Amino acid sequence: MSEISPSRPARLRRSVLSVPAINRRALDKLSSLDCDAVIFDLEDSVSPEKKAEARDNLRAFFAASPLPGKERIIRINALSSNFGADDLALVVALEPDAVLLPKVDEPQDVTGVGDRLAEADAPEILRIWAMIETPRGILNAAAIAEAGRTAGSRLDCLVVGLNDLRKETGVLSLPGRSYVVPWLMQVVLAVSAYGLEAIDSVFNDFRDAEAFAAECGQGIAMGFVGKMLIHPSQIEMANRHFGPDEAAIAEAEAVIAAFAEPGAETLNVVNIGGRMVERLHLVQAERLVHKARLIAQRSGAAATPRTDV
């Protein structure tokens, strides 16, 4: 399979709220929330006898509530289950922004769904996200991410699921996540190598704001672009931590301005205040400024800087 450019339009994915599709009350509140993306969950949070009802809920919701400005992702059950085929048919019918695949172990889990979407004539803008939440998924993270570079691939994002990973490995949930940091960094390295993005795992105790803030700070430091959330109270803090601060925006604008100077179009390195900056940083700067503008557009004002990191 031939490779294509990994470039994707910059999206805001600071706060990715997971909502059980069976919970009509939670669905009805989404339009008032400031999360960047919503995962409509048909998998873990929906009992087997409620799967059909949850799909009906999503049909009604998508017909009535387009949620402008928010990325919409439907997490389906595994295609090997009794529910996966119906879930994927619903995805094709509703055309969300992406489908989230659970417990992705190998590249074929992604390419197989991509083939099914193509056979169903799903639009190319319907992307694939992959949950990395098993030991095999962690071990194969690079190969899974590489699937995002193949012709016709829809893969955009990897989402870490530490709850299932801890359950399968016996690793305890401890402050600082010290024993799982190597696994988290393996996912970040994989997406960085192949031009994708990674979303950090959920933080289970939404009442512990201090510990959640610390984990957000750790996630942004490791290279995640956002965090999967389980409660609306976590949205504001995730947005602040994973959004660019004023200093980062100013530095990015300086890089863009330096490479826009007459004669700089042929340079691979420029001098900015005594610091040598390579052209590769220009792409990063442009993406950061674009995200800052998206945030400003969402809020109707200047991007809110982080003040507590």
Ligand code: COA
The other form holds:
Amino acid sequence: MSEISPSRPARLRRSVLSVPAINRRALDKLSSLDCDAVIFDLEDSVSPEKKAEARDNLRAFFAASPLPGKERIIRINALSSNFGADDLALVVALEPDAVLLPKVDEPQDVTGVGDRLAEADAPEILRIWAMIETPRGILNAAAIAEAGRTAGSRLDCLVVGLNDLRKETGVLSLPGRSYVVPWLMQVVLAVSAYGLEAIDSVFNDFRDAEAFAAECGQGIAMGFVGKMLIHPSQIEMANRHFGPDEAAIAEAEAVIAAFAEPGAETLNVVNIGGRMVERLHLVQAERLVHKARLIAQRSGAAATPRTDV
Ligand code: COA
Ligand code: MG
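Switching conditions: you have the form predicted on its own, so give me the form predicted together with this ligand.
Complete assembly follows, chain above in first position.
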């Protein structure tokens, strides 16, 4: 198999569930949920009076529940707020997989936190995720993603936040996400240019499964690797949409097999059932099969994709 880009973390991020750190009942549910990642929120879902209690909850939770197999991310308050410094100190103490920075406007918001983590000797595996949810964040998405390229950068992932963007701009929540699609695509383009990943925004109306499914389908079609979620009822659908289906796996395996045929080493294009397939599709196919394997390993499924191609 040729390389899976080393800059793309070999992690599943189909379903990224946000949970208010103040909600102990919801925290207790997490170990039974099948999401790929959990965002422990200290920011907007926790009132100012409850920030300290929310931090205490996380201290107790991290001591008791490691959540094996799930990526753990703590969303902190802005460092410029009254809570940011204590939140970041908690992150350094708990060493989650990543810290999620809210309302990132410019690259310095990311590099500043990177410097603070380095000063605190936080291990390099403690990564940074950035919420892109302000007009300036969208305008600067490319520069922010580019900051992830600098040596020692911890930036892994951008997460779009449409609730804040709609609040700031007045754009309405319309079917098909009319008018905000260019902003979403700008974020996808930015992460693609600099080897990062993008997570799609939350969908608020968690009882509307049909509209949620449509938005997941739109998100994967746009190039997002997964979706930020607010409710357990959204996990299964996000996992389904952001994971490859059987037809896509079979197609990817056919591409890998075609380029593995004797004599195909020097071919850059092949014919598969009347369709031109280029060598660049091989890289995509290998990524897809790799992802399918990760999913199969996670669910312990017996029917893993073929490995003999
Ligand atoms: N994570 C884990 N468990 C959750 C959860 C979440 N995000 N949201 C709900 N649950 C649990 C509830 O605790 C409840 O558990 P129980 O059956 O043991 O009582 C169960 O799922 C059903 O919840 P439900 O009654 O349908 O919803 P709710 O009224 O408890 O919560 C919200 C609704 C929207 C307040 C809640 O889902 C929530 O806070 N979501 C996250 C919000 C957030 O993180 N915002 C910031 C990012 S945008
Ligand atoms: Mg927000």
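Just so it is clear, the model here is predicted, and its values are computed rather than measured. Here the rigid core means the biggest group of C-alpha atoms that line up within 1.5 Å when the two forms are laid on top of each other. Residue numbers count along the first chain shown, from 1.
Hinge location among F212, R55, A198, G243 for the rigid parts moving between these two forms, by C-alpha fit switching from one part to the other: G243. Comparing forms between these two forms, one finds the smaller rigid domain rotated against the larger by 11 degrees. The two forms, fitted on their core, place the C-alpha of H281 3.7 Å apart, compared between these two forms. After superposing on the rigid core, the C-alpha of A260 is displaced by 4.8 Å between these two forms.
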